[in-house]
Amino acid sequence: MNTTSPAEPASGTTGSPAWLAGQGGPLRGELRVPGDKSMSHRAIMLAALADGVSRIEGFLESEDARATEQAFRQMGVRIDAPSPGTREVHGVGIHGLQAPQRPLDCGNSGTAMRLLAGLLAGQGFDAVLTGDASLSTRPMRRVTEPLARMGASIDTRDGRPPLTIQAKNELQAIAFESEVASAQVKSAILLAGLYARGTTRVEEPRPTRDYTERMLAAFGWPVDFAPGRAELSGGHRLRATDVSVPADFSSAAFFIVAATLVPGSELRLSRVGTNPRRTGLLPVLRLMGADIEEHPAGEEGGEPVADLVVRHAALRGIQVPEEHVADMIDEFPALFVAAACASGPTVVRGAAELRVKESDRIATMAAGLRALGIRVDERPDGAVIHGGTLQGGTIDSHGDHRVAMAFAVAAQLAQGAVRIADVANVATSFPGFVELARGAGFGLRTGGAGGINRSGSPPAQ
């Protein structure tokens, strides 16, 4: 069954956009997914604070990354966009930001809000950080509490956005032992450390992504880091540099899983960022039996990149090693779909952080898989997914872009059509997903107001 024909946009169950997906064909050929979102955020931030003009290539043209870009424009930074995916940032120096005249809207981006909280904590002006309805429910104390220990003054609404940051001319460095393995928490503290007296040190219970550390070094700020720890001192300068942003591994993950699951697939994903603190999904899928080759292709933006060749393979359920959890926290929706198609149960533990992402991803993925006929036993910090045969059905993604894309993958294996509601937020991280997925072989179209007919097939087009 192929559902790739165009259709008029329609609404999901709550009036928001929806997709209708079903089995397409094998995934073949070569594709490149958009630029890395985490690096796009950080590149704009550090380029804005640098001395001189920085050029960013591969910038992700998503709503999340553009929210960060707009925030710095509001603070007096000139940012030119000579072509899609390219930015020229005219840095104002470490102390050159100007007070924004209105709140800085982070949209749906927790990364933007948490990192900006750290960066703005030591500025000599007040600022307010706001977000959309989803972001406004997400916990911020994990960031605001250590920043308060550094001397920052940040008011919240019972630990949630908006964040009201009061002027502070200098912060005091701290040594912080984080209770959660979170790159956003670590990054917020390190960015505040740029404005602190003394040496700021962060130690983590498990190593997390080191994008901030790598990019600080690329912009010339002395930083000492190793897996599980990072430290820097205040009082230095950032110098302009050119940044090439690699393809986003989190976006590639949906195609990696789809090509693994769909019989007859052989797909090449070009120049994907393969920072080991980001790619925990790869060893986990290989433990399940996946056939994934890595062909190193140098570096982009100080990050290792590789071409990934993925072929169809039968998967088996496993107990996911906890040491990989922090290195794949955004890839769990895709992993849940792989587990649903594996033989036997897959056990996930140590992933409580999934409860506080754009949705409660454990609950949302469990509910969606159950709607498609898969048994899932939830646990506070994970789940047991019992592999089986996916059926057709209707899914509510709860506005979570990664959940929506994961169920588009699941639909490629389902015995009937899958209607996925509330997909507007896919644009926050992966603009053009539908077109790229169709080109690779997905059965996927926008719309679906007619739902799924009694035979389990999409409505006639």
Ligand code: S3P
The other form holds:
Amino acid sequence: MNTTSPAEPASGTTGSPAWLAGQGGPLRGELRVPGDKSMSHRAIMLAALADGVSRIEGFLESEDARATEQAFRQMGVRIDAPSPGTREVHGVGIHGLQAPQRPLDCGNSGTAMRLLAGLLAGQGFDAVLTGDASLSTRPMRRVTEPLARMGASIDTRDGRPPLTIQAKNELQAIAFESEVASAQVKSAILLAGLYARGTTRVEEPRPTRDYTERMLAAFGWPVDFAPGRAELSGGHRLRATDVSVPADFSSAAFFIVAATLVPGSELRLSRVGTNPRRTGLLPVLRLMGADIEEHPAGEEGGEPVADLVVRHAALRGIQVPEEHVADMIDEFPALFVAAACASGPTVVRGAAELRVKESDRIATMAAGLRALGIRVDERPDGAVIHGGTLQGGTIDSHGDHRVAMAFAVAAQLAQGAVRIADVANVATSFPGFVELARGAGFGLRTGGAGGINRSGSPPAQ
Ligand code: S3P
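Got the form predicted alone; any chance of the form predicted together with the named molecule too?
Now the complete complex, all chains and molecules, led by this one.
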């Protein structure tokens, strides 16, 4: 195997941080990735609305989760951080939030914005939710329309953020059949349902992650749910409880794919959350020929966890079964890289939601893989990725954290250095990615602010 080490930062500036990545060595050893992002958001939200003090362990110290934390501080909730990854949330009770004095900045986080929209729709105060450039382009009608049917009043800018929420003292329950398989939409409606008269019901076209339902139940709110549907009634209270957040499967996914692709690898990922609504990547990679062992390791925060042992294996292209799409919705950037290294074509269908993530992930992944010499045919709801040999090149991650990390994985197989621009947003989901990846064997270094030359000329050695 070629052992090109990643290059020094090239000169030339774009003003945003960049990485330089190239082949490292086999990935070996054991590592634990940071806490689950979806659970960290929800743990703060429910603990803030509970009666009493809740302790959260394994909280994800990322910009997204901190945006949610900060929003609740702005609404009068005391949240102590005695050590990294730990929070003590002094709940104010279901009706105890105070009107925020300034807009609540959700940063890059669609989860923060959509769940807060539901939660704040039935409060007796006004609130404004804002976001960064990427979040400001993302569709919000999928939550504001059903919330309006419940009696909420939320203005958007042509269906996009900012969201301006007007005070409502009570909402009406609805039975909602969602057209999109989206845990954020489902959660927004259920959280509004806490403040609604009657029974709020949500049905989904495909089951999505059920953390809101499970965590509401853990905080003592009666919820009736099964894959693809959930219902609850207003008028109860939340009881403070301690939450232990397992490692985020979506962060582990980059290492699962990297260890599969890099010859000689054997990597153990410890205590990863394996809620089946999150782990669709595993059966898909196994269909492609991956060697991934799952050793169940009990439960954490009411969620199944497992140690995953991943060994290098040659992959073959497949048609990704559509039934797995919702269960791996955040893993497509990593899957596209696996497909680029597989023999033959891999066909992704039924994944149009990828177009409205932190970037249009079908377009950004296709463009990036093409820049590294891989043929990709885009489809409205997916792509056909023709496995081949990755070359060096320059990638624009378009500020999408998962696109940036996926190309750091691709670089481990590339025949030349890969420059990845606009990587600052990796901090939204995976603080410490570079250090952890390097420790596992990745060839990866930070170019620093402005440290990338977008011309694509070869980096200095
Ligand atoms: C999330 C749901 C998914 C996922 C996102 C987190 C959640 O979004 O992509 O990263 O925590 O509920 P959608 O609901 O838009 O599919």
